[in-house]
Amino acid sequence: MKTYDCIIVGAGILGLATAYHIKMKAPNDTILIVDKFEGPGFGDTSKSAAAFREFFYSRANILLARSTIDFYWDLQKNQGIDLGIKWIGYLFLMSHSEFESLVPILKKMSREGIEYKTYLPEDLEDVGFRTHVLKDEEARLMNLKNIDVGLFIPRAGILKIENIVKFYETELKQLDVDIMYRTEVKGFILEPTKPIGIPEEPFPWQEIKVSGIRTNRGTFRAKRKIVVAVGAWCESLLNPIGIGVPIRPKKRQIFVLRAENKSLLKLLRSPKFNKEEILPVTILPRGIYIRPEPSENAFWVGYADKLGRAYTLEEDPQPEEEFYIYGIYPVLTKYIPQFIDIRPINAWAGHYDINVVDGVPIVHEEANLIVVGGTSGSGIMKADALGRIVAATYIGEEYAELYGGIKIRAKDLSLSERRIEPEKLVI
């Protein structure tokens, strides 16, 4: 049985960023990362739409996203590490009533230094969007709304998640962090914090700590702490030992649509919004999002489960053709008729790890174990900041210093001493 100072379960973006920052804080500590998949980020990290924004309601989410994005941008701009970052922005298409409901939030965003711009329906029609959908009887039957405003957030964009994962993994290997793939956690080792030497302990009346993991490749102990960074798998892994976190798996699916005609190429290569002359990540009414992939002359069209579909963990989630045909296509083609008769050339599915209470990430310590998750669909854009908060928690610091010098009280994201505003802009 091998012993490490720290064991991290999960080699997705959260686990890798956490290991990196723990090693920065405690360079002499030995660290083991285990993951049941074949490589780094092979779980839900690889299923991401690979887009980022700092446009949130909760100040905690704004700080987490801003700090992480700034760190990524520093790596690309100043350290020559290509992360594929393109500042193409986010474009929210909405009705007057939806925009009016956001006005208080926008005022709050402005105080946080987040810029935005609005576009009129005629501007959006020029790009290729259909704004007056209520002329269409089917659109009325579907209870769709006209697009009256385009809300553009310039400080947002797309990146290559595989490059960020590679950065962290490369750094960790150089720092002598052990990483074991194809290593599935089968259970945890529970021990009394003050053993008394009686067989069968720990007993219910003893104070218990989590001191190790049992895997398909052996048992490993942690002298200091264990970090669980498994996203949508949190509940299934922690429920058996009685640690409860309000994180639920929500399925999300992405379908790749090629720009097969001139009208779609014109939409994809729109020069109206950014220097890259690419359509922004666009959120249609009802929450369907369109993420351009210019290297493929394609659009990634995504949507997550809504009310009526169960919170369900799938070990190998697969895209559903009917979900596209009946859930996405009817709405997509009402607002962008250029997609009529366009069928997906590829598709994939994954999970969001939804914090069902307030939509803000969780960093919670209990019984010698730290849980990080509940990113609610925005883990990649908050991962580096969360890694720094976990590292501060690991070594017992009250405040974590994020990239750029921002400080945040580590326990503000805990369950026991939580102090955050609920998020109102979960896509």
Contents of the next structure:
There are 2 protein chains.
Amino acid sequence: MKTYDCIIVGAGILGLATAYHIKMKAPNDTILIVDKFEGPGFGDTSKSAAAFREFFYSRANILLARSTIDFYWDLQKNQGIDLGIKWIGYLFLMSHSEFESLVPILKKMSREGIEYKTYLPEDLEDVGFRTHVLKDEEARLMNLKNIDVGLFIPRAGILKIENIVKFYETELKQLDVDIMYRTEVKGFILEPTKPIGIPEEPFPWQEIKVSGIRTNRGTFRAKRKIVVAVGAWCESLLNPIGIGVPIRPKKRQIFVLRAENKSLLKLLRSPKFNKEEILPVTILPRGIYIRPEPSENAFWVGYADKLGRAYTLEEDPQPEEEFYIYGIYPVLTKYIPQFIDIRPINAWAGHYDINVVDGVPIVHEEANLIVVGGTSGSGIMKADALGRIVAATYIGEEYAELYGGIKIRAKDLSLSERRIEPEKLVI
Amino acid sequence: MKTYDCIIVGAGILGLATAYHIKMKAPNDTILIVDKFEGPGFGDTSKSAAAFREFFYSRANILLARSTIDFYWDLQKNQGIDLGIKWIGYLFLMSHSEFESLVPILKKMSREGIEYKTYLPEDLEDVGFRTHVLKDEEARLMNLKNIDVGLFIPRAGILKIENIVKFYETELKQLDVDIMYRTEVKGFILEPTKPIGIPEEPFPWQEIKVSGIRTNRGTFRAKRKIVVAVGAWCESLLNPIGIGVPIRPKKRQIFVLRAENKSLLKLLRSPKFNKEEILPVTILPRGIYIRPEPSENAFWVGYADKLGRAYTLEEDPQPEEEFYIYGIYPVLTKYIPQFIDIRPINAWAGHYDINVVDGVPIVHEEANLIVVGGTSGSGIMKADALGRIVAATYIGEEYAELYGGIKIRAKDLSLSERRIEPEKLVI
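Show the form predicted in complex with a further copy of the same chain, please, because up to now only the form predicted alone has appeared in this conversation.
Expanding to the full complex; the earlier chain stays at the top.
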């Protein structure tokens, strides 16, 4: 049985960033990362919409996203590591009444340094959106609303997940971190903190810690701590040992629509919003989002359906064509008629690992095990900061220093001493 | 398809109390309660240790428990309804260091009006506890600690669950509430809040509400709201429609030990603590509790094992003899050697419905559905107050008036606007 100082379960973006920052904090500690998939980020990391924003309500989420994005941007801008970051912004299209209800939230966010500007319906019509949908009887029947305001967030954009994964993985190899793929955790080893020395241990009345993992490729022991960074698999891994975290998996789908005609190309290459001359990541009134992929002349389109979409884990989630046809297309084509008759040329599905209570990530230590997750669909844009918070927790520091120098109390993200504002802007 | 104003899923103590208080608030509303079992409280309600206390850390928990117990006590004392309430108190046995770490908590609780007194080891030895266990080499090896302090809580005791269930059920019959047993919910009916009028509804982009239940005995529609009061079954019922609450089931067991000999009878009938001349509900240092059942000359003994005990739902949970032998007996007999060689004459198992985040019950409304649960092993002693909070939520009142007149903001127990102190004293 091989022993490491630290075992990390999960080589998704959170596991990789965590290993990197533990190595920064404790360079002599040996680390093993195990992952059931064939390579790094092959789980839900690779299914992401690959967009980022620091536009959150919760101060914790703002700090996590801002410092992570700043870190990524420094790599790209100053270290010559192309992460595919394009600052194209986010554009939320909404009615007057939706905007009105957002105003107090925007005021609070302004105080946290979040900038925004607004566009008028005329501007949006120029770009290619249909704002006065209520002229259309069907749209009225569908209970849709006119677009009265375009809320633009400049500090946001798109990036290339695989490049970020590659960055961390390359660093980890140089730092002598062992990564074992195709290695599935079947269970944890529980041991008494003060053993008696008989084989039946641990007994229920003993104080117990988690001290290792059993996998299809053998048993491994962690001298110091175990980190569980498995996203949607959190419950299925931790329920059996009785560690409870309010993280649930929910299927999420992305459909790729090619900008097949001139009017869609015009929309995609809109020069109005940013220097990249690309349409921002756009969120339509009912929550459908459109994420440009300029390198493919395409849009990635998705929708985070809530009620009616089960919390359930699928080992190989598949996109549902019906979901595009009945769940997305009818609304999409009301606001952007250029998409009429356009069918997806590609699609995929993954999971959000949703924190069902407050929508802010969790970094929680219990019995020598640190669980990090509950990123609720915004894990990649917070991964580096979360890695630093796990590393601080790992070495027992009260505060984690995020990129840029801001400090955050590590236990603010725990369950036992949680101190965060609930998030109101889960997309 | 029959229609009611209100459908309540679950005829356990929470469902019954809820129906009662909705009827008090909205006497003309028709109510249907459905339950998969054969009678009222036949699920985990009947598996309870049937003890009560208002000794909680969280102010919300104190209010819920205190007002519920006061309500029950008024019924017994002034209305001639025997609920089997005996004010025998709780007795926590602990080491100096455990007591020291409890002091700030006790101070805070004192401010909430929680009374307590302490006993010295001599007093406890008189009653029949062995306090200096560290004389025993095995106890040292087991890492046990001496009992240095007995912390006694007078406002606590035992009651008869079946009598409380009977009270609510009798009332409900007089109030014309329909109760259907052997009726299992197979799913919920989801409808758009603003229907278009075509059979494929609801579509993912529509605003959706829960409007009915499908059961093995037909489909029922709720005109107003649906209440889910299913305890440990919460996740399995709500996950499929994508409503997420941080409530998880965990198996809990009770073993019945008869006071077979004089020394155990002396312990059971200890006159030291209360007018009933019964041993208080006693909690040993590692968390094993002993709940006297004087009518049977017996003790009910249990232990809420945490790490290592899976969060999982069993349709018919069974007590494990091994759990008594290896999990309870070794510690129990160190502190109370009178139990040596005593084997359980009876045992049963149920579930706690644990709020894995903060240990305070949840009353949360979403899409016309109110979920009440997460009582974490103390649901019966909070049931009446929770019923009142659900009733306030049902009729849309901001504040619920608990028995005794104290008001509590109903949404303080919700997930979206939760405002409670986390509980530190889950037993």
